[in-house]
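Take a look at this one chain, the form predicted on its own, written out in structure tokens.
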Amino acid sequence: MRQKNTLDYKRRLHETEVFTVKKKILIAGAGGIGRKHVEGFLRTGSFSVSICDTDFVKTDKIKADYPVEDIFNDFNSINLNDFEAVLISTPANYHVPMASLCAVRGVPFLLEKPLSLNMDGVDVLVNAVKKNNVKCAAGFTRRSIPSFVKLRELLGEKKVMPKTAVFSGGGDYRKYRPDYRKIYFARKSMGGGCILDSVSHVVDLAQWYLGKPADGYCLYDNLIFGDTVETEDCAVISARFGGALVSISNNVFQKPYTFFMEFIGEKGNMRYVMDGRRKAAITFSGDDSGKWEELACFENEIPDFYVNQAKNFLNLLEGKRNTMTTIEEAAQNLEFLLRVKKKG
């Protein structure tokens, strides 16, 4: 499998590589997500990548598969100011301390979701970012993907002005991460589970499309994974985002991968449907004829999730227009999920 992935990476890198002065980025965390970020940033052709992880086996594997620059095994001993940016893809319990170190030193950073496991130190981090005017973002990939960006544009163009919205979807996490029992997902102490790992992405989209999360409640359970993990494998949330009432249903065990959104306004409804992992369509209906007008269609976006996010982050670093999630929004996301989960 590693040989196939490496060859596929080299093909995509050749297709996208450009020759330019490259920004130096340090990627902290060499697990499964860290590897995706390494490839994503290299494929932009705009970054040289160094990696840091305490696990020598992981760093050696990445070095064997990708043209990384330097390898580190102790984050606290690195001179972060040697880099134009730091990407933090360690387990969530390390996020705030590592991001805070970047903020204090004035180093731009991209922080994997969720922001943390609790709100301890989050306000300090947000204040340090503001005080030092640090360019940073949280890594909710969907805000960088063309179909999700287009949906936001179309909601405005059609003036749907949603009053209610439905978000529903899931997939079989075990297929894509067969090691799920051994990684962060299985442990509460590392930010695992459906809510912080998967639902947080949906909450981020709801924030982006509808507004700040307010009141709500959540039901969640471990219905399929059982004793193999400590965490939940499904969740249902009812809440208010901005002025809209929202329903969110998500699980990590269903066989087909699907993602569905519907925004309901007085002048019409808009739908986003991803059925399978290859095609997404946006449709609109402004009457009761039963006919839906296809406004946009996108194919095979998933392989480019991380390179698109890397390009979006590059725009942020260069002061250009971008759609990245702010640290303040990520803090709102986390606070909301912790609060509604506590009510469940």
Ligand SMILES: NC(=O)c1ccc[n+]([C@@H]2O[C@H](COP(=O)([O-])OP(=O)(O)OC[C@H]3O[C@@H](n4cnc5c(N)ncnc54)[C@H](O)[C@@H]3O)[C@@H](O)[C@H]2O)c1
Second form
Amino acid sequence: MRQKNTLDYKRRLHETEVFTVKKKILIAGAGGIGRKHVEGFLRTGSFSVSICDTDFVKTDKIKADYPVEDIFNDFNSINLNDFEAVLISTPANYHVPMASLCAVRGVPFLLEKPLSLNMDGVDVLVNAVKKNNVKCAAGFTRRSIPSFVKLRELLGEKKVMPKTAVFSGGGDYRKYRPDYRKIYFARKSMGGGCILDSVSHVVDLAQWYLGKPADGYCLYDNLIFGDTVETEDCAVISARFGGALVSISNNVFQKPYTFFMEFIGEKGNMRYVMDGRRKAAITFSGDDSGKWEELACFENEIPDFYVNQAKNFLNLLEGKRNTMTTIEEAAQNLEFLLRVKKKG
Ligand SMILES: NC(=O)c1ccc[n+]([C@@H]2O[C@H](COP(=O)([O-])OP(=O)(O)OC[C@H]3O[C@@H](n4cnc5c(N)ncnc54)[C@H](O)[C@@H]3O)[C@@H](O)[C@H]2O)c1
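Hand over the structure of the form predicted together with the ligand; the form predicted on its own is what we had up.
What follows is the whole complex; the chain from before opens it.
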């Protein structure tokens, strides 16, 4: 399997443009998602990548598969100012302490979601970012993906001005992460469960398309995974984002992978439908004829999720237009989820 991944990576790397001056990025946490970030940043052709993980097996594995620069096993002993950016892809309980070190030292960073497990230290982090004028973002991947960016443009072009919206979907997490019982996902103390995991992505999109989260209610349960995990495997949320009333339904056990969004305004409804992992379509209907006009269609975006995010983050670093989630938005997302979860 490793050889196949490496060959795929080499083929994709070959397809990218190669730049001469590369920015140095340190990727902290070389687990499931850290590995994808290593590949994504290398594929841009604009970064040289170093990695840090407390697990020597993980760092050795990445070193064998990718042309990484330096390998570290203790984050606190690294001179972060040797890097032009740090990517934090450790479990969520490490996010705020690691990001705070970057912020205090004035080093740009990209932080995996969710921002944290609680609000401890979040204000201090946000203030340090502002005070030191640190370029940073949270890695809610979909904001970097063409179909999700297009949907935002089309909502504006068609003047949908949503008043209500529905977000539903899920997939079988056990299939994508067969080690799910052993990783952060199974543990409350590490940010597991679908609310801080997959629902946080949906909340990020609702914030982006509709506005700031306000009041809300949540029901959640562990209906399928049982005691293999300490955390919930499904959630339903009713909430207000901006001026719109929103319904979110998400689970991590359903067999087909689906993601559905519908935005309902006075001039018509816009839908984003992803059935399976290969195709996403955006459709619009402005009357009750039953006909939906296809406005855009996207094929096979998932293999490029992380290279697209890396390019978007590069734009942020270079002061160019980008669509990354700000640290303030990530803090609002977390505060909202913790608040509605407490009521559930
Ligand atoms: N953007 C997405 O779609 C997406 C998808 C999956 C996971 N994530 C997020 O990415 C983060 C990591 O998830 P994962 O699936 O890679 O988990 P993982 O358990 O596979 O990997 C985490 C890695 O961090 C390492 N680590 C732990 N403490 C460390 C420390 N102090 N210093 C350096 N390394 C340390 C672990 O050894 C492990 O290799 C989580 O916050 C998760 O929510 C995001």
